Amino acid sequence: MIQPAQPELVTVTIDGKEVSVPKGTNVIEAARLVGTDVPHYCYHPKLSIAGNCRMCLIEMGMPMADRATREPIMDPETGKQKIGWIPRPQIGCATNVAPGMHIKTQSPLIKECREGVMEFLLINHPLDCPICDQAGECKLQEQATGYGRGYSRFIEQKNVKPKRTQLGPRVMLDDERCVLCSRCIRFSKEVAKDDVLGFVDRGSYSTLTCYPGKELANNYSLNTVDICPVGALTSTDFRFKMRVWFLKQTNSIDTESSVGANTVVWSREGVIYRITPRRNDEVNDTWMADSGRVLYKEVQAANRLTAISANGATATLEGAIAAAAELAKGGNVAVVGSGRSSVEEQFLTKKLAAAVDGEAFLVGRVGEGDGLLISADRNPNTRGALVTGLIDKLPESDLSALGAEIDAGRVKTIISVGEDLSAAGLSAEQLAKVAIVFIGTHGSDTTAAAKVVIPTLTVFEKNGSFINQQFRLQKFAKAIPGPAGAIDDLVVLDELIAALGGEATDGDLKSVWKSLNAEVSQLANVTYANLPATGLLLDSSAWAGLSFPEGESLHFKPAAAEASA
């Protein structure tokens, strides 16, 4: 695994709290790093600054020195140097701390500057937090408890302000809620490279809206809805479909490409209801793809597989696994893995091809990048087949080689790990020339061919770890129970290399780590328990001189990029 370089460090003076923080950082981000909240609402730690709202201002004072000498100036009270405060409040967000930097965060005169800048911003706000989509994680509503006069001196009419407006697909505008941060202008003009938000009008009459002849529409809208600090902007989606404080949640990866975009997975009694991005600095900051949100719905698809079958007929599991050992034995076995699937079952995948002594394949599936957070390669995981040795080079984006190997009589018997072979490339004719056993969750032509059909759970019902373009290996946790019928797939790939004769485990995460550790060197001293939120980065030298199909994007170059420049 490969450490991170250490920051250079500035010592402030935060509430009277002496603390170490990074070069750089400012008062926002230092005061969060002893515990310490300043509230904001335009400040976002990875868009510009716009220091608009107002309502992060603190004291700031420096140390003092003789202007002519530089010598300290004294306090003969204290015998420390004395601190020169700067008389009018400055703004946290565009404030970088200094060596020496004194702050004051909770001071008479902050409390009743955050208390005007309240009752400034609640004058024209409606009052519908009951019935308003943000409620539960509004920051104006937060705020309010703390900074709210708890009345209102206001007499005159408020402003009426345009609702429900479509600013894009996913997208909906309250605009009596905005606050004007403009978050979500600097997001599509910065992040997304899509400009097409701006206010119009002036003073208390300023509305957003988008462009004449645009809309918000890009792959990366729904981000503006996570920044959006009071309910302005909400998802159609998820808009009024559950309350947030009744949601479980868990991290989870966004399996679209092999970004691997760190997610959060919303959901209820059994039932998901949203995906949210979770900030990770080294791989996709505060954001993801509206594409991979979702994901989820994959879930409960019409075609999803509950029922596990053996030659035709309702099968139990043992039964299923006897009928799938029966038709291995025969021999001429091939094993088509999934770069889909996790590093664990990709490991047991491995040690399936071994016990058939079959050759394993894996699909490569590769498109266009957008040098954000969808990447050419759309496997989750292809690095994690190359780290756990289920293959040795870059997956082909067809199984033609298999195809070549089913029709001169060399393969018999296939069984697939979550691959649609007929996706693939292979023929049904080819599919008609072997016996295939399908572990898998959604039905397809290959399921309807198979002799052995085993249900197994998707990435949002079980735990486990892919390994992302960087080599950065991160975890993902069960969201959800899968549906009755599905088996979790360590355990049928486990039951099944048992049955023969191969070297199994004890089909679940512990054992199979236990197994990791002693086999593969990348891994021998990670466990998924201790394996952090934010990932590990492994050592990628051994695979230096494959040619991945990435491209540059967010916190990723190719090596060659790396070389280069």
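Positions refer to the first chain, counted from 1. Only the largest set of C-alpha atoms that superpose within 1.5 Å between the two forms is called the rigid core. None of these values were measured; they are calculated from a predicted model. What changes on going to the form predicted together with the partner chain:
With the core held fixed, the Cα of Gln300 is displaced between the two forms by less than 2 Å. Remark: with the core as the superposition reference, the CA shift of Ile73 between the two forms reaches 2 Å or more.
A displacement of less than 2 angstroms separates the C-alpha positions of Ile487 between the two forms, with the rigid core held in common.
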Contents of the next structure:
Amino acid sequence: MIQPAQPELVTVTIDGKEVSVPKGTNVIEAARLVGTDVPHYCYHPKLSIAGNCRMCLIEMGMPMADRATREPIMDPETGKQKIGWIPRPQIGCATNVAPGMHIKTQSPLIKECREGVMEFLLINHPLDCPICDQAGECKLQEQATGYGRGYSRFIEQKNVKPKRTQLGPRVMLDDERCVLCSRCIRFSKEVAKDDVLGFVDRGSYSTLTCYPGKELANNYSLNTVDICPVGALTSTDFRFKMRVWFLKQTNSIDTESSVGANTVVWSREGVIYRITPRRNDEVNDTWMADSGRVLYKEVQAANRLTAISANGATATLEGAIAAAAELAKGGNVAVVGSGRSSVEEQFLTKKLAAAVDGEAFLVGRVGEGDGLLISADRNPNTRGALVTGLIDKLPESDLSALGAEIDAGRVKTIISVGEDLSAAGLSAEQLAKVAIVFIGTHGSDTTAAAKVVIPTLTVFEKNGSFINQQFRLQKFAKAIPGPAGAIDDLVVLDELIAALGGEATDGDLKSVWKSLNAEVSQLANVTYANLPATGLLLDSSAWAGLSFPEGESLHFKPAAAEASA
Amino acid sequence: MSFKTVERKPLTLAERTYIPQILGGMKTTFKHLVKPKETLEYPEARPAILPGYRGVPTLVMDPNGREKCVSCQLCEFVCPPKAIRIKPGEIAAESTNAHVEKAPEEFDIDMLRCIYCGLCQEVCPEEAIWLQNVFSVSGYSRDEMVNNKQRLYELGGTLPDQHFKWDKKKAAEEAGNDAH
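For comparison with the form predicted on its own, please write out the form predicted together with the partner chain.
Expanding to the full complex; the earlier chain stays at the top.
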């Protein structure tokens, strides 16, 4: 969908403040523009309007005109056109602004309405905040504080509903906490296209359930947990692990595929507890796939590398770099870069390949796209390798070309930056024929065969950037410190380049970006620190001829499809 | 500057013999010999602790032996010297208290850090943590000074309150909506 460059603006008055907003905006969004919070539960900016929670009630009125003559009726007291207020409150979410509309969000009537709605919502709510995982990010808590009356008049027995229903493999439902906002139902139907949820029974006995014989098992099920305004839907992975107020939020990028969904990593004292999506209307709206939320487990995986080794013995970084340089100086070196490395690392990988005068390879990972937030290219940063010049054509899905070189005896040493060579198609015999320098995070058959192993950091432990399928440059930040023994990739690459007599930088982001600015035309005017949170779209015309594997997905159309459309 | 010369009076006979002063001192001594004792043979004898005394923080059970803490971690959050560490956990489905869902897996209070401020007791929504009458803790190592969950329950014992909040919740759950 292409937005018109200049959306038609209408002027409305919200609590006495005049504001120009795009036509078709609803009152909640218009009020947000003037900094007024209209409380709501069922409304979600990326879902259809249901209008069933009644929390966003506002008063609205239009300037009055004489029915017969269409003459405006003036108010003699103020000298302005009289406002005809609708005598009943309206819901803000389903009210689109109209020119001249007047809105009250803070009047005594509205205050009373909110108190009333809050009282009804809390009648059957269990108030088990101490054990509820939503506590701290619960709209019901926030709005009970902001708009509730502070005490309960309800002395009768509360309703009893199922407390621990497993809706799917990753989602747990507590029906007593549910406020029947239907966000999860609408999400499953409209975004995930897996219409399995619904309400049964009537009135205060209404209950959220899964269709008999089905379960909420699609790869987007955990988004229902994110959008649940209360603690009804909880993630089985995060359930009872940590209270959210202890967690530090760090902006990151999903590394599952070239979509580059924006994420927030929640950590405490160097331990990551969960990953949730971060809103970016150009990339992933407010969603992300469930599969991307468990990637933090790689940080503490059993095969995580934490010890530097050279020639089978534990070594210092200097020793390992010297040993690697010794191997690489023999000539006949190939460098295997990674589509999972950041732009900065790929740039240094290219420098490394130049320093050893070897060919650079990249391992392609092509899967099936789901048309939403997982694309066919499962490397988060294939475009980065193109932009930095590490590769000039799309990577093959295995390293058979490199295998042929080894068999022909033209490659004696391989420097692998994070890629498992045996998983990428090289046989054990081929690996035995070459000396391997492995710079990466996790152990594998390749590290077992490697002469030099230098442990580095995962995406959660360093700063950097990726370029997604739209050629959007997006940065990720360090959420937790790396384990003892692991060294920043940039430092390792830089030391190695320096040891081989190549063009080294200072081994930090700042100096790498200085070189990137100077040497990569697409990034000439980009500063890392000033990259907007929503990313920066780069000029992709230079690679228009390549046939990328991605199909259509959320906010993305392949260039070929766009041209024909 | 002017000086004033003070005349030092000569001692009287009684003062020179020193006997009245000795007798005065002996009077005080003998008075205390026969008076009831003010001090205690600490640590063998211990003072009576008044109710409401804020000693070592402890965890308590309810009269039915259910651990009251649901590991909401509010005490951990409020603790000014960060003496409390909790690892929350889920109550096993086969437990009689499965309806409470959550209980601490680990609960440590570092008594080297604790300042006995009582904020943990004040903030606890389940009345599970209480500062009780133990006022003196000692140990041979730093590890010994960290009270773990088992030790905290040993110190805490049972609170004779009669709320039975969660038992009522369970009874309502079993009765279902037909009881209305």
